[in-house]
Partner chain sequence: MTALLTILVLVFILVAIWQMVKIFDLTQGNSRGAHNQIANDKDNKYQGYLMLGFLVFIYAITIFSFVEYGDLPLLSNSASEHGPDVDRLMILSLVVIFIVQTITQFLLHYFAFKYRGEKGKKALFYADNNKLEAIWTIIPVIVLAALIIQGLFTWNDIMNVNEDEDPLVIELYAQQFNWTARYAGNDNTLGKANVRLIDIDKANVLGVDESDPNAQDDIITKEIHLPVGRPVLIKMRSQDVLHSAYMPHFRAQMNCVPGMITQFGFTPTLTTADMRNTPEMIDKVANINQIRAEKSEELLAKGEDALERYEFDYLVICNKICGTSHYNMQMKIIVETQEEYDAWIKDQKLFKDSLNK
Amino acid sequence: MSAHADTHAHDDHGHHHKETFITKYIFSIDHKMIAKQYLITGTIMGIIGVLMSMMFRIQIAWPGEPNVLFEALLGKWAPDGVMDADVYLALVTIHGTIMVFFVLTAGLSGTFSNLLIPLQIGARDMASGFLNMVSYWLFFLSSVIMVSSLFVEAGPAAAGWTIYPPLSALPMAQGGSGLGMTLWLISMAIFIASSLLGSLNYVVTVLNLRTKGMSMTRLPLTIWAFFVTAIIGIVSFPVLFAAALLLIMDRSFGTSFFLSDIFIQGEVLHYQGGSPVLFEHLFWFLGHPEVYIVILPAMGIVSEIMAANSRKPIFGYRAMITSILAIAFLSTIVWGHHMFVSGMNPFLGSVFTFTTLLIAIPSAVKAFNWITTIWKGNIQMNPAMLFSIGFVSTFITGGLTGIILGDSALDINVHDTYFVIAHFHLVMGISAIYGMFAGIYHWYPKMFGRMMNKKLGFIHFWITAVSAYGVFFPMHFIGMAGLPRRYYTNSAFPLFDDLANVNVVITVFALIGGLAQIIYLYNFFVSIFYGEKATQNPWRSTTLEWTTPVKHIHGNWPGEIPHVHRWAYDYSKPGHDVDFVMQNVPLKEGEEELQH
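Isolated structure of the chain on its own, the form predicted together with its partner chain:
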């Protein structure tokens, strides 16, 4: 399996290609450059997404109060500085879409799969550099379309990021369901094409281009996570593509896949025989695996960083792989827990409750294994490690409430309330962002050849960590009090008046947390040019990416690709002088490879 044949094929890539500015920085086929392109694009989209959340949080905390900020940024959509109800819905919709797909799928998976797969398995590049480039540029195109939809006359899509029809299908139901929704659908269709090209490339690369000695059971957990993530993407994204296509047909060509018996604005529409519930099934068939597409790469990154910074092998390597596989498998058969009260057969609800709660088991194994990994370690508190510990913390806090939401009987009363928002933001939003930050701080020297400032990293982490809990912990309580999500203001219900002060607390934390990201942005961009020069293996890590030269070359290794002789986690192994043994170091005389 491990393909060493490719060393010949790629050897000539090493030095003598003259690269122009365009082939090097724009239409690059080098995975390292493409990874950086994904990261920068994802960062810009992230800034937009976070700014939107800060705006709608201000609206929730101080509903209907004029705000110069709104007047300036929203223009005619905020007459006299009072945010319009449709704009509120548009903001939450685009915030969700951007954060889930553009930041946490493309920005996270796109960056680190591209950067690490070839480097950690010992390959010169991706299986197809060209497809990789196409994948990035499709992602870029879809980002541009999504952002341009913000400037449409009737506003961008505003039906929630889940775009349930008929609301999303009928322009007369909502302003955003006109051109804005068309652009949303086109953008997502292109995004899916991009994601599939990327995923196919990752899978093929991991299967075929591993260096000599890199068996599947010697792969770092990052690679396992990216590999399985890519497979989930290939299985589930096409279903969303189909759903989007059918919705486009319903919208533009008069078909009735998701629509039936509709009377709106004084007239009966011709649609008959379709079902919105069908759309929900198709959407969540992707939508649920999607949260694992978001979180698995973060899990892989965190596993790697925790081992390296604890100077200890990851605890239960095999169990970690098994649980990744179990989570991946289960993730495709739990989508119905988003639909307990959708009108589907209650028996199906029972089945989905059962499968959903099963996911808690591999998740618990992972959490305990991480905790055991740091036990009796020699923990190096680098910013990447802080974010990894933060990841485990929010993953546990957010994950635990899943046993309430996954339980159909309990979901009835907290479905679509702020309890759900608190749950999924902690377990896959904040956690995945932490995973991404951890990865950036850790592999920054590999990406840019310089180090990020650690003190700024510490400050960034602590402000973010406190704000994250400040925002989402109290949110559980207003959710349990029955406050529905996606309400432009809660003032129509005196019943919820006693929740108003909680919402102010949440917003204040959200604003602090949002502004704190400037520290990170400063650190990120300034360090590219002025950061301390990195050494080859600053974190004293075992994996192959740290055997490449600091300065990037096309083809990664100047000479032969190193061969692998051991797994990725020989930290503090007895019998060695240093506390890490790199994967390309042959076993000593009489040394046994761990039966992991």
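Now that the form predicted together with its partner chain has been shown, please provide the structure of the form predicted alone.
Shown below: the chain alone.
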């Protein structure tokens, strides 16, 4: 299919000997450099997001108490070091936005799709290096705008990361509904443009630039995951773009898409005929596929790392592909489960319950296949493998509570409580972050030519894993006790006095877990310069990225692109001297190709 992909390989080399600092590190069109740019930008955004969560956790644990940190970071929003109620909402909003979109969508997909798609399918680069560069710089611009909204006088957006009207649609509703909200919308519009350009590039690259012999059923599961993730993004992100555009119209041009019968201090406003529920439909039609855009790349990364570190072929390769495709399809017909309490027809609620519970099946197939892959394997314990196992743990524990929230009758009791927060943070937040960490530890030698420190990796994993459960496990219980989310203090409700101690425990774990990331950041940045130099194939893996030289070159392979003769998971294959056979090694006489 793609034998012609090699034709221009040698034409490029002449033009790239005189790269300046700007063309190599800033406006680069090399997918490997763009992957690093995404990773480092995503890391910086992640630091901001985690700092915010630590601040509002301190506020929930010790409400109304003065804090030096607040005074230093929040200024006028924390008079005498006591956090203002409005800024609490703003922190929750921007934390959610940054973590979901800027860290787990762009940081995860942007980094690993860019790094691995060309290397694992045997391509010189992405289909369009220029579009790839534009995609990153739009992401960077949207990040700058989102962060700059924190410095607006009236405050950043404060309507929750789901920005439901009327708080988001009426500029006069609260401080953060003004310029802060406008900047949020502009930032997200640019972010969506970036995401769409990137996704189109990934899809075209996977379809058109595979090397000779690389059929779709020989692709590593990472590539299947990135490919399907890009397709979901192309289908669902435009819907959020439409919602943002209509919201801008309502805010600035007097339309009434999402507003009707609004009274402010007894005065009726001119808006008629709109519906905030329409916004919920548009938002969640992106919002639910979005959680799969976040989790699928992590699933692909974990599948690859588990096979390599169990020294066994991935169990159920074709079932894994089928479940990725099933998840992608089902993700577009379950959005109503976020809206069971919005006055939805109970029959429609039962339809969404059915489709939501259906999506548990492909998810369970994947979970069982990962467990079976490790079963009786020759397990290599390294930080990437530990984070992969952690991923399966949090994905299962977080997924189980999804069965409760997906059922309309049960969801009504715990909707908008901490139970929901516990569920989605475990199943997509922590799980996707574990997948990201696993990918970074595993492909770090490919990105930087050096190894990260293994002992620091272990310390990072164990503190993070214990803290993550320490934060989100107790939240299930305070949620079932009825504690609502997004309240900046519960001191006005004697009903919740008994839960105050639990909130302190959660906050202590959150602070420990947040500070533990300093170990990772130290390991990451110091290893770039002083880490142990990597060999060409440090994990003894089978996929094509480990056939490229350690030192990055433009075009990935110095000579011809290797041809592929087998699937991506020939680990511990009988009849071979070593416990892995790379994809570019021809089949021996009489050897059968495995295809599980």
